[in-house]
Amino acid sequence: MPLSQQHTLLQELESIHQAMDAPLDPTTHDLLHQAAQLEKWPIAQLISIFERNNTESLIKRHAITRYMDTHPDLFGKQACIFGVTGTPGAGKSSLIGELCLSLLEQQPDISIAVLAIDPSSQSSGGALLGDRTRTQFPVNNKQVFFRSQASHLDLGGMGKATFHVMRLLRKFFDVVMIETVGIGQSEIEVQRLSDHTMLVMQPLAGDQVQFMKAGIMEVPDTFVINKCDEDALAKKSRHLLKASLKLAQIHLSGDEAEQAIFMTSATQRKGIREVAEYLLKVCSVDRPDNFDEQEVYFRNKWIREAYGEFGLGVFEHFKDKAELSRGTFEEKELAYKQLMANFLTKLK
């Protein structure tokens, strides 16, 4: 980039920095307070702000985050986040729909958000966003919110905007479920955003060797064999899975084991209540706030995608600078962009 363009970029970044000092605008302020009451349209509008990748949205994300952080009485929740992954056709969407209904039956005052990630087309770039058709929630029930999101061809089972949306939803709901695209054996990034990860499988999805080479068996905290309408096949699959976990030295022992295997049928509502009870038990345990670790992971991912390994090396060299670790994610992102622009200018 020519030196004149570098100076122009620095000026633009400085103007963005100044714009971020402005208070939250009245319209967004009203949206936030309505969203705190679980009004669906305001929540959807706020999510759209967090999904967009432009300067205006960056400034608004910063203002919204700063406002929520300074009003913990209204936005003090720390949702229990469940990641749900698995191959296509395993019944993830149907299972999530039934689990949400069962959670509401057992704990009527619970609030639940579902974020379903759909694969984007390699040709058109569009996404069907059709998982909503498989979930039937009570009409006008504010306690259940569903949102589809395109993956934008991002590997890892989630889109680039998923992290930003989770920053928002975790402040409004008691439980948030993330459903990955389910395109193969690499959807392990959901573990970075989840307190608890579930792998949904079909009966006879493979033998011990197939299970072990999948590369995803070390990720889940819970295994769910769904579509267990036929008991014999379901029990055989459960036996194969337990044997695979033992061979992979992922041991299951007793009721308090970190990993658990459930057999369910979304169509017959078989085993759904047991899984819901287990999830509520997970939520009842005090959980560490791992947002800082999530932020570091997705910050590094963004730097690597935007600037490559060179950019990540520059950050590591200057990571002790206070502005790179202070404030909202947007402030840190802007500080890094300014650092990178200054660094490249000095190289000229």
Ligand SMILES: Nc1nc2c(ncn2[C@@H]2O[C@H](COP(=O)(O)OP(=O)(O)OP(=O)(O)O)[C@@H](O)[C@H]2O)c(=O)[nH]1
Given for the second form:
Amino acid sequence: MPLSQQHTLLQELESIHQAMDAPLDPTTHDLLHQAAQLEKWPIAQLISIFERNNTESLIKRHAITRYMDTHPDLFGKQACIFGVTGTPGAGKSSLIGELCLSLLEQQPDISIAVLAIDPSSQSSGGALLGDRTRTQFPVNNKQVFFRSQASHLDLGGMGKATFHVMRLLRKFFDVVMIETVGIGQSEIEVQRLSDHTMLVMQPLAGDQVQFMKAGIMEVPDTFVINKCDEDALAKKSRHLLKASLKLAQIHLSGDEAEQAIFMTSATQRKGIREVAEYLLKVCSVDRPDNFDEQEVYFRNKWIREAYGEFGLGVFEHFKDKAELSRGTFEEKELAYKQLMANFLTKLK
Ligand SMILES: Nc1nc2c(ncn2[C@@H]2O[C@H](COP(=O)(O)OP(=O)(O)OP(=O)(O)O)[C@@H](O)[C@H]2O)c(=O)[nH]1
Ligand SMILES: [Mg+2]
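Next block: the form predicted together with the ligand, after the form predicted on its own:
To see the whole picture, the full complex is given below, headed by that same chain.
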């Protein structure tokens, strides 16, 4: 980039920096307060802001994050995040739907958001997914919120857009579930974003063993074998899974091993309550807040996408600069862009 353009870029970045000082605008302020009451439409509007990848949204995301951080009485939640991954058609959505009902039954005041990363969707995202879970919820139930996110928003299935939306949802709900098809990068990233991951499988066949052996999937916290409509099938599947794990030299030791494998049938509503109880137990235990690590992971991913390995090298070199680790994610992002532009100007 010619030097004059580099200077223009620096000026642009500086004006974004100044725009970030502005307080939250009244419309967004109202949206946030309605969203805190779990109103669906305001939550959907806010999600769209967090998904969009442009300057205006960056400024808004910053203002919203800062507002939420300074009003912990309203936005003090730290949702327990469950990643639900697995082969296409294994019954993830059906299972999530049934799990939501069971969670509500066991803990009537619980609030749950479901974010489904939809690889097939070519729309710009935003369709409510309630119908696709095939589970009937009482209309106007504010405690359960569904959202699908088109995976083309991010290369590789999930990433920045999902990360940003999670930043928001975790402040409103007790539980957030992310559904993603377990192919490639996305299941590793869902592990980054979650406190607990569940791998949903169909009753086992021989190829599953190969799948595990190949080590494609990092070891999830919980295995769910869905479509165990009959008890005999459930028994056999459990046995096969244990054998597969052994063969792949994945050791789940002691009591935990017993708890970490579930057999369910979403259509026959079998075994659902046990999984829901287990999830509530996971939520009730103190969880380490791994948000900082997530931030680092998605920041590095962003730098690599924007500037390649060279960008990461520059970051490593300047990482002790205070402005790179201060404030909201957006402030850090902008600080890095400014540093990079300055650096490139000086290189000339
Ligand atoms: N027999 C049986 N069928 C099931 C069960 N759970 C889900 N299904 C069926 O399996 C099909 C796929 O279910 P989904 O819940 O959409 O599966 P999914 O894993 O979310 O699918 P993708 O999101 O497309 O990867 C549907 O036709 C369901 O009705 C089950 O426990 N038993
Ligand atoms: Mg699904």
